[in-house]
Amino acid sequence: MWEGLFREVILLIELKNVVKSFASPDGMEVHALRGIDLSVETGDIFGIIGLSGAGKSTLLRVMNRLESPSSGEVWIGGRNMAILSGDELRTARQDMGMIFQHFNLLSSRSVSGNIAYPLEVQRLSTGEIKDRVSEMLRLVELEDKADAWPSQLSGGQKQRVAIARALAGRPKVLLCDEATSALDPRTTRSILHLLERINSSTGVTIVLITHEMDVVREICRNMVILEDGVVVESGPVKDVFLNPKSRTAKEFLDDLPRTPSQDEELPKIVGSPLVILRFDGDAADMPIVSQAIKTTGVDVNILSGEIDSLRSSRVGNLTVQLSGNREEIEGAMEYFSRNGVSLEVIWNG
């Protein structure tokens, strides 16, 4: 089908200093996006997360030029969307599919008719449309619903139809605007696993707008966090989970262990440093703490911690207190570092 079609590693999406401002009813200027820089590689599953009003949906609408940026560059597939118009813009948009929170299916068309609609707009032949619709129905596992009406479908089935319709034109990018927010947790997982399988089998690049960290954790490889129209954090998902820096990231990750502040009540014993151990990948599944105790003779008092499963790895962190003589403590720190655990000493009185 699409196997390997978009596998080359290039920057498929690149935004450079993108600004979007609106005039409010009272005449004031509202800055929805303020100097956005981000890049997405071909074949990535990329998450854009932020609280309500952070500018997420505006950013997505600027990407597909439903909104024009006030300034800056929006490069999609080697074309600056910010300066395109007319036929050039319509052609560029064919490389982008989009799905929404509320599905936006045509109630007057069957499942097959909904999937066929964008192909009819592109004026494909009847035979091509029939073949493509059948292909998409297989892709989203709805072959038995070809003649059903949207009113006869569950929420998850409606979103599968929307995905099939968005992919029917074989776009390079699939933009998802809160695509699972209207679904229950079980259906959300099934849709996310479908998107992951589609990404793996076709190579289509997926950009997910969401306010749910569980969505990012489930399938995304890289992410940015928006706060008041500004990118405040970016990088691989595992790095953000291991070491959140921004206020918004810490709010989203408040169920995970976080770096204690200096004001927190942690036991402070002279000669026994407080250390955060951050685990990534295989290290998260190994009994490294017990091995360090056996190897170095150090005493480890675990104060807090958790292991969390991400899309392609497991990460975690522990806040611990190390006790022993200087040689034992230094030996333990060296042992942790040698075995893929990063350390942050937060108190060393």
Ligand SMILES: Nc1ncnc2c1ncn2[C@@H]1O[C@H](COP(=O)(O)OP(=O)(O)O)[C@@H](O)[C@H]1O
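Between two forms, the rigid core is defined as the largest C-alpha subset superposing within 1.5 Å. Residue numbers count along the first chain shown, from 1. Remember, it's a predicted structure, so these values are computed and weren't measured experimentally. What changes on going to the form predicted together with this ligand:
The Cα position of Ser21 differs by less than 2 Å between the two forms after fitting on the rigid core. Superposed on the core, the two forms barely differ at Ile49: its CA moves less than 2 Å between the two forms.
Once both forms are fitted on their core, a CA shift of 2 Å or more is seen for Gly271 between the two forms.
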Given for the second form:
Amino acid sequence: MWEGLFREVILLIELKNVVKSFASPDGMEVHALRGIDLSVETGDIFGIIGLSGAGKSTLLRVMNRLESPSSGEVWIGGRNMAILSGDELRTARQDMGMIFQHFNLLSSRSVSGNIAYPLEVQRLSTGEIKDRVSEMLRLVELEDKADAWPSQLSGGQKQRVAIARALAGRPKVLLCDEATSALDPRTTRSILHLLERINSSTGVTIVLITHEMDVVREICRNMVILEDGVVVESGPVKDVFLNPKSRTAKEFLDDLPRTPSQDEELPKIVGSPLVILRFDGDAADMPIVSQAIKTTGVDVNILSGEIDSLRSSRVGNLTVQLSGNREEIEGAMEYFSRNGVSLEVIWNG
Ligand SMILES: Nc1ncnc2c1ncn2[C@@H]1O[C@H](COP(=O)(O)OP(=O)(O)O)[C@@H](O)[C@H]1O
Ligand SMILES: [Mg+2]
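So the form predicted on its own is up there; where is the form predicted together with this ligand?
Full assembly next; the chain just shown is listed first.
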């Protein structure tokens, strides 16, 4: 019972066995979501990554009930969105803001007018709307653009307006569907860092859909990988980066210049295994390789490697060749494992 209570407090979003199928024109069914379980903690920045067609947009649309699930439960802030209707659904939707790849601003309204729009729908007073619009313009650092028209803005500025509009009603969660996919890399980073600042200053939970691993790596704390409507990987971003299990995760990581490809031409010497060492924050800063050499007598030949920043911590990997007698090699492997380094033997000599 206590566990049930506790989970309700910290989990903002919980999906249980969510299925969504569409009837296609040829009479076949498209299974967009095939039994999704996932949970998002209050205040998290949560990434959903997958290739095109994996079901990401459908998943977001099921969360805010633009789409009804075929079956399953969609709990958002203690309400099962899957069964709400009418006024209850309208109230529940006010807890959710959404931004899109193509911004979807109203071209006939000024920047302020766009931000005011959802507040007018919610029938706030003119004074309240004015105050809230100013507050939002400050939040996204666009105070000088209050009276500009969308057509006068850059892509990054348009997305800032969309963020201000989505947050104007003070939702509990901001759903972002490929929000940076139409932006250049520098603007992408500035939007992501704005989202990160907003998350820490307001506490709003952010769910971010993307097909780019870089986006997840930049700001997300937890993530799932979606493949053909199924969650194939989930957990803290750092764990998924360090120990990718699914094919999709490995492919996404291969796109980044940090995981060594196993097909590389690596020297194969009988009796000298090739090993990928993956380490995180603490281990990355320790002279762990030289310690292993000193402690076990093994010889370590570093073939390739990289250290990378992941939010505030660092992760890294080294592809090494271990030489020595069997005892030294096994001793070194044991030494690495004991010191928090995960180890993948890619050729066992
Ligand atoms: N309204 C719809 N009608 C029929 N099929 C759909 C509909 N929406 C999505 N799909 C199908 O569901 C699958 C997942 O689509 P989507 O959620 O848009 O993927 P993603 O956002 O990851 O690219 C695709 O095969 C897509 O064609
Ligand atoms: Mg999509």
